[in-house]
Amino acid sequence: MSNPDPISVFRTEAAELLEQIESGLLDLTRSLDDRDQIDAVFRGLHTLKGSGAMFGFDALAAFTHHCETAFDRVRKGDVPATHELVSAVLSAQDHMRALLETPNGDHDAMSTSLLDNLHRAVNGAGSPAPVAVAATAAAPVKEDAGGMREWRIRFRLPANAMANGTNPLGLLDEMRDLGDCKIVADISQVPDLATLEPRDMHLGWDVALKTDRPRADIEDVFIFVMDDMELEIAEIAGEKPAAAPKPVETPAAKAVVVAEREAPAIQAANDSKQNKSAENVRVPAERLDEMMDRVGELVIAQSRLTQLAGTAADLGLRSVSEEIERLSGELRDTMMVLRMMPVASLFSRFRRLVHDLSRETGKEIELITEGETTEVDKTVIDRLADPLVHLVRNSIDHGLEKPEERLAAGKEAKGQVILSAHQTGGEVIITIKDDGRGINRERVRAKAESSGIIQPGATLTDQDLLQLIFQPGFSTAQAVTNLSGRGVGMDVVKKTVEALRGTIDIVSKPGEGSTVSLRIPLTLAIIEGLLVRVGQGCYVIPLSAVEECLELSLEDDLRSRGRSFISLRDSLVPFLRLRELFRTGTEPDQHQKVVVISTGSERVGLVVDQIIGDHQTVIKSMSKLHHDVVTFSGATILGDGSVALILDVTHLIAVGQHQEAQLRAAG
C-alpha cells in the first residue's frame, strides 16, 4: 500500500480548515464581537496561508495573505466585524477553495476583484465599537503603565507545528521586535537520530525579555499556536513591582494563567490530545467502498458454506461453517459502523446556505439543527447532500415570508428553519421543517389542472393533492428565481431519495409552515431481507419494510378474485399477486403467504408462494441493460449461487395504491 500523496493530504486537510474558517465566520455574524471566533478565523487564515506555500500553493498563500492581513485589523480592534466584511471574508473564502481545487487555473481577475470587495468591507467598516476598544487596548495598556519590565517565557510547540506550516523562527524574530531579548533554544527533548521522528518538533525555547509592550502583545506572537502548545510567560522584575498585572480577560491570557499554575496538566492534556490525535487514522473512502465489497463476497461465500454445510454429514465442517457466519457477521457490524458518518457533516453545510439565502432573499432566518450526531452511511450522506439543499432552499425560498409579511400575520420576523435526524430501527428520518406560510393547496391543484397532471375537480384527499408536487415538471413558483428554481425539481429529489430505498413525506398547515420527512435505510450495502418464492424464482423483500406476514388459503385466494383486498384489523389493504405480476405461469401453493409491506402510512400485502426465511441481502447494483425495471431495486447472489431479485418496496406500494385506487373509483 503506497504512502499517501503530501499534496491530497494537504489538499483535505486545508479543506477542512476551510470548513473551520466558514464556520467561525458563521458564528461570528451572531456575534460580531466574539472574540473567540476573531481569533479562531484569523488563526485559521493564518494557518491556510503558511501550509499553502509551504506545499507550493502559492496563489492561495497569496490571496490568503491579503485576507489574513484586512482580516488582522478586525482582529487588532482597528475596526469592527461586520456582516458586510464577514460576507467578503465569506465569498474570498469559496474563492480560496477554488484556488485549492485548481491551483493553475486563471484566477487573477476574481482574485483582485474579491480583494477589493473586501477592502471595500473593511474601509466601510469604520471605527470600532467602544467595547471592542475596551476589550482590546484599554486593559493592556492600563496594566502596563509603569514601562520596562522583565519577562520570562518558556514554550514548546505542538509536535506537528512545523508540518503544519508554523515557521517557529519567524515567533522567535517576533519576539525580537518586541524588546531586548535573549533567546536560547532547549535541545533537551530531542531525541536520538534513530528515534527522531524529524517533521515533528522537539525543541523547545527559554526566552528572556526585556520589554514596555504589554503582556497581551507577547502573547499575540503566539496567538496561532495557544491552542496546542506549552507556555509559561512570568514576571521576573519591573520598574513598578508594587503594580502587579491583572491579568488581560481574553482567552489566550486565560490560557497563559493556567499556563502559569499548571503547566504539568497541561501537558498532561496535550499528551492526551496528542495521543488521541494518533489514534486516528485517515483513510480514503474509496478504500472503505473495496473493504465494503470484499465483506460483501465474505457473506456470500459465507452463505454459500453454510448451505453447504447444512448438507454435509461433517460435524467438523458443520462447527467451522457456524464459526465462519459468526465471524463474517461481526466483521459485517464493524465494517457498517466505519462507513457511518454523523449528519453533522452534512448539516453544517447548511448554515452557509442559509447565510447567503437570507441575504439574497431579505428575509431574515434562524437555521436551527437538531440531532446532529446521528450516524448515516457515507454513500447516503453524500447523496443526500443535494436534495436537502434543493429541500432547504425550497423552504426558504417559498415558504418562508418577508419580515414585514410575517410581522403582519402575527409571527416573529425571523423565520425559522428546522434541520433534525433521528435513528428508527434500520432508518435515518431526516426533517426540514419551517413555520412559513404553507403550501398553497388552491394553488397547486390549479398548476396540477393546468399542466394535464390531474383532471379538472377531481377528487383527491389532502395527502394526494400535497403529493402532486413530486410530480414531474410541477411548480407553483410564479418566476423561475436562482434559489429553487435551479431546473432541479421536487420530482427528482423524491426519484433521488427513492434511489436510496427511501420515502418522503410532506406535511403543511397553511399559516404554519411545512415539514418534509425523508425516512432513509441507514446503509446501501448490505440489507437485512426476507427470502420468498415465488414460482420457481426467489426475491428479496428489504426486512425494514415488512409489517407482518399472514395466510392466505386457497379458499380466501378464490374469494377475493377481482377485489385484491385483504381485511386487517378493519382496514382494507390492497395486495398484488407476484407470481401474476412476474408471470410465472405455476400454479400457487396451496398455502400461500400475504407479505404486508409499508412505507410511512402506506400499505400493500405482496402474495408469495413461500416465505424461506430472513436473508443477508448484499445489494449488487442492476446492470445498465435493466435500468428501465422499476420492479426490482437491485439483485443479490444466494448461497447456492443463483440469483435473487430485491423487490423495490416503494414502486410496488405505489402499483398497490394505484390499483386500490382504481377499484375505488370503479365503485
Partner chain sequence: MSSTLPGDTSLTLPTTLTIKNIVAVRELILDCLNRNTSATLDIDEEAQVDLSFVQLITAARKQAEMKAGRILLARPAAGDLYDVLRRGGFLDDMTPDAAHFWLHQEKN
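Show the same protein again, this time as the form predicted alone rather than the form predicted together with its partner chain.
Next up is only this chain, free of partner chains and other molecules.
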C-alpha cells in the first residue's frame, strides 16, 4: 500500500485547524474576555503558520503570521478583543482557505485588503497600514523583558515527529530569531546502523540562548508540539546552576520540564500518549464506502446460504449457516457504526452562517443547537448540508423580524433559530425552528394562484398549503436579494430530502414562528425491510415506515371497491391495491393483507397478497434508464438470486392522499 501524500495530509489537518479557529472565534463573540478561547485561537493560528511553512505554503504562513501577531497582542493584554477584530480574523480565515487550496494563485490584492481591515481592528482607523505580505513570515518584534538573559534549552522530539510533519529545523530557526543562539546536537540516543529506523527521530538538541525576550516567548516556540516532547528550559544565573526545573504551564498545554534523571519516566509517559493517539486512525471515506459494498454483498450471499441450508437435510450445513449469519450480522452492525457521524459536525457549520447573516441583515440572532450527539450516516450528513443552509437562511430572511418589529410585538429583540436532532426508530428527525412571524398563508396562496400552481379558490388542507413553498420557482419575497427571492432554494431542499427517502413536515403559527422537520433514514446502505408478495413479484417496504398489518378478506375487498378506505380505530385510512397499481394481471389471494405505512401524520394502507417477513435489505440504486420510475426507490437481491424492488413510501403516500382527495371531492 502506498504511503499517503504528505501535502494531502497537511491540507486535511489544516482544514481541521481552520474549523477549530472558526469555532473558537465564534465562541469568542459570546464572551470577548474569555482567556481560554483567546489562547485556543492563538494556538490554532500558530500551529497553522508553523505547519504551513514546513510544507512550503509560504504565502499561507506569512498571511497567518499577521493574524497570529494580532491575537498574541490580545493574549498579552496589549489590546482588547473586539467584535471588529473577530470579524476581521473570520474574513481572514476564509482567505486562508483560499491560500490553502490554491497556494500559487494571485491573492496579493485580497491579502492586502484583509490585512488593512485587521490592522484597523487592532490599532484603530487612524493607524498606518501594515507592510504588504512577504513571501515568508517576518520575525516577531522584540519586547524588552528587563535586559539580556541567558537560557539553556534541552529538547527531544518524539520518535514519530518527522512522520507527523514536525521539522526540528523550523524550531531551531525560531530560537535563532529570539537572540544569540548556540546549538549542539545530542547524538547519544542514535542507535547502531543495523537497528536504525531512518523514519524515526533519534536526535536531541542542547541550545544556549542569550536574549532579551521573556521565558513565555521561548515556550511559544514549542507551543504546538509541547504535549509529546521532552523539554527543559532553565535560566543560567551567573555561575550558580539553576535548580531542577519545575513543570511549565502555558495556556496551550502543560509542558514536561524534566531533569536528565527523570527522562526514562517521561519517555514512558510519552510512549503511553503516543499509543493513545494511535487509537484513532484517519481512513478515507472512499474506503469505508468500498467496505460497505463488500458487507452488502456478504449479506446477500449469507441470505442465499440460509435459504439453501433451510432446504437441506445436512445439520452441519445448517450449523455453519447460522454461525455465518451471526458473524455477518455483527460485521454489518459494526460497519454501520463506522459510517455514523454525530450531527454536531453538520450543525457547527451554521454558527458562522448565522453570525454573517446577523451582520448582513441587521437582525439579532441566537443559534441554539440540540441533540448534537445524534448519529447519522456520513452520506446523509454530506447531502443534508445544502438543504439545511437554505432552511436556515429562509428562517432568518422570511421568519425573523427586525429588532424594532420584535419589540413592538412584545418579543425580545434577539430572535432565535433552533437546530435540533433526535432519533426515533430507524429515522433521525432534524428540526429547524424559529420564533419569528410565521408563514403568511394568504401570501402563499396568492402567489401560488398567480403562478398557476393551484387553481383560484382551490380547497387545500393547511399542510398542503404550507407545502407549496417547496414548489419550483416559488418565492414570496418582495424583491430579489442576496438571501432569497429567486425561488430555487426550497425546491432544492425538497428534491434532496426525497432523494434520501425522507419527508418534510411544516408547522407554522402566525406571530409565533415556524418549525420545519426533516425525517431522514439513519442509513442509506442497509435497511430493515418488510418483504411482501404482490402477484408473482416480491417487494420490500422500509420497516421504519410500517405501522401495523391487517387482514383484508376477499369479501371486504369487494365491499370496499369504489371507496378504497378502511376503518382503523374510528378513523378512515385510504389504501392502494398494489396489484392494480403494478398491473400484475393476477387474481387476488383469498386472504389479502393491508400494510399501513405512515410518514408523520399521513397514513396509507397498501394491499398485498402475502406478508413474507422481515428482510435485511441491501439497497441497490436504480439504473439511469429507470430514474423516472418514482414508485420505487431502489432494488435488492433476495436469497434465491431474484430481484425485489423497494417501494418509495413518500410517493405511495402522496398517491394515496391524492386519491383520497379525489374521492372526497366526488362525494
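In this text, rigid core is short for the largest set of C-alphas that superpose within 1.5 Å between two forms. Numbering follows the first chain given and starts at 1. Since the model is a prediction, treat every value here as computed from it, not as a measurement.
**Student:** For P342, is the C-alpha shift between these two forms 2 Å or more after core superposition?
**Tutor:** After core superposition, the C-alpha of P342 moves less than 2 Å between these two forms.
**Student:** With a threshold of 2 Å on the C-alpha, tell me if L578 counts as moved between these two forms once the core is superposed.
**Tutor:** After core superposition, the C-alpha of L578 moves less than 2 Å between these two forms.
**Student:** Look at E512 and decide if its Cα position differs by 2 Å or more between these two forms after superposing on the rigid core.
**Tutor:** No; that C-alpha moves by less than 2 Å between these two forms.
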